[in-house]
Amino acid sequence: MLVYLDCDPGIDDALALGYLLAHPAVDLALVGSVSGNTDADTAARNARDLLELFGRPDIPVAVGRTDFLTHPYAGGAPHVHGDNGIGGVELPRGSAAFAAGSAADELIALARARPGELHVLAIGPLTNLAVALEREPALAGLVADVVIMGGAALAPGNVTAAAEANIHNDPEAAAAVFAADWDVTIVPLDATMFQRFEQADLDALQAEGPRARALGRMLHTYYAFYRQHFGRPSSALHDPLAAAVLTGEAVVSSAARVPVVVDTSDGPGRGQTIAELRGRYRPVAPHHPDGVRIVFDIAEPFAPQLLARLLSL
């Protein structure tokens, strides 16, 4: 499976990157950075340093846009991910050069070189994907599918009452990505907030080698943030769950393919993903072939699979 990863590392991005590298069926061809949890330049450095840590400095990293489509980057989420995006952990600097082109341009080049083969995993704001679609109108037809960590269909948001962070950061980009003629799956808060790492998972990482221990040190910051939500040290598995939906290792037990509209207003609903879910009351919910597939639930807890992958790095 040929994969392009668009990310904003980000502690859960680091887990997702480790998961992809540990999965034997994944050929991670390119990583693009985007502003979100931190700015795009810092995110690119974090991605490069993580690839060095995981023994894969050969995978190119392309720097994406710092600002969003209609407004500037405003500082990220240091209260969630730490001042450097990865929980304050200082990794040895990777020595590989960044890709020559921007994340959007490198994505386009890869899709053109391998038409129909490329799977796109976007676990940050969707700015790069929207820019790539604008620059190459044929891009949607060159990509096999797109899996996105983002949105909240029936669940509350995590930055406002209505909106999830990745969509809220650049709702105009999300609207463009959802409207394009490609196969889109979103893994929203409805699913990710119920897949969690607990203290035992952190202990297991800290008992292993330097790669797992580095992830464990990052998770201390993430656990401290999520304690206010879950009442105990633990964390939601947002980005790695989306990665596992892409690979098929996380088996989807409940989903719907429906039209989705993104609120791009400046009102209190900005960034909300409004899904046409009224048909779910019927015995057999209607299927909209041109809609967005929304994942609501996973058949089995994902944490054991993720932990096993990370311990194998």
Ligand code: BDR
Contents of the next structure:
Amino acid sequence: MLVYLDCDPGIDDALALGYLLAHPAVDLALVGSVSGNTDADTAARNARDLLELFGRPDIPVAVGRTDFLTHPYAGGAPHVHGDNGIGGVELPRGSAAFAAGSAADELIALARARPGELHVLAIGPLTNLAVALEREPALAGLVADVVIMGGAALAPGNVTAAAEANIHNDPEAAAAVFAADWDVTIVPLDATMFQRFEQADLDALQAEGPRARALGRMLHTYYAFYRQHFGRPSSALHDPLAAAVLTGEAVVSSAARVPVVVDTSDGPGRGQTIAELRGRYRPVAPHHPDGVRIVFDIAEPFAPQLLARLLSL
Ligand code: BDR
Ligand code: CA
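Having seen the form predicted alone, I'd like the form predicted in complex with the named molecule now, please.
And the full complex, kicking off with our chain again.
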């Protein structure tokens, strides 16, 4: 499957990138950076250095814009992902040049070149996708589907009581992406908070070669943050779970397809994903053909699958 990855590495973004490269069915054609966990320039450098580490410097990286649609980037999440976005780990510098166009423009060019084939995986704020939709209104009809790590349907938020980080960073962009006429799946906190790496997973990565070891070193920072939530060194697997929903390796066992709107007000609900789930507790999950597919759960624990992929890098 032909994939465009839009990301803000980001420790779990690094895991997702490793997962995609390790998956034999994935043809990763382009990586775009976006501000979120860190600024878009740093995210692009991290993506390039990770691709070098993983032996794929041939995959182009396009830099996204630093600021969000209606407000400036304001410093990312160093308390979660470290000052450099990847847990303070210094990777050898990749030497590949960045793509000539912006992430949005390179996405449009790729979708035009391969109409109907491209699967879009967005694991950061949705700024680039919204810019691309604005520049090329036909984009929605050119891509196969869009899978997004983001939102909280029935679960609490992780940056405010109601909002998840990727959506909260750029709610206007998320609103535009959800409103567009394409097939969107979100993998929200409802699912991702329950798929976790534990100490044994980190130990297994640390015992492996330099690629897995680098990911293990990054995870120390992520584990330190998540300790306050889980009471032990551990981490949620947000972005890699979205990647595995895209590939189908994570088999979805509970989902609904419903209208979703994003709160773009300046009130306490800003960034909330408001899902029309009033039919959720009927025997058959609600299905609105034009809605956003919300993943609530998967059939098997994902951590063993992810670990096996990462150890094979
Ligand atoms: C999302 O926010 C970022 O911090 C992570 O990389 C993930 O994409 C989780 O809310
Ligand atoms: Ca991310």
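Residues that one form lacks are left out of the comparison. Numbering follows the first chain given and starts at 1. Quick caveat, the model's predicted, so the values are computed rather than measured. Heads up, when I say rigid core I mean the largest set of C-alphas that superpose within 1.5 Å between the two forms.
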> If you overlay the rigid core, what runs of at least 3 residues show Cα shifts of 2 angstroms or more between the two forms?
Replying inline: 281 to 286
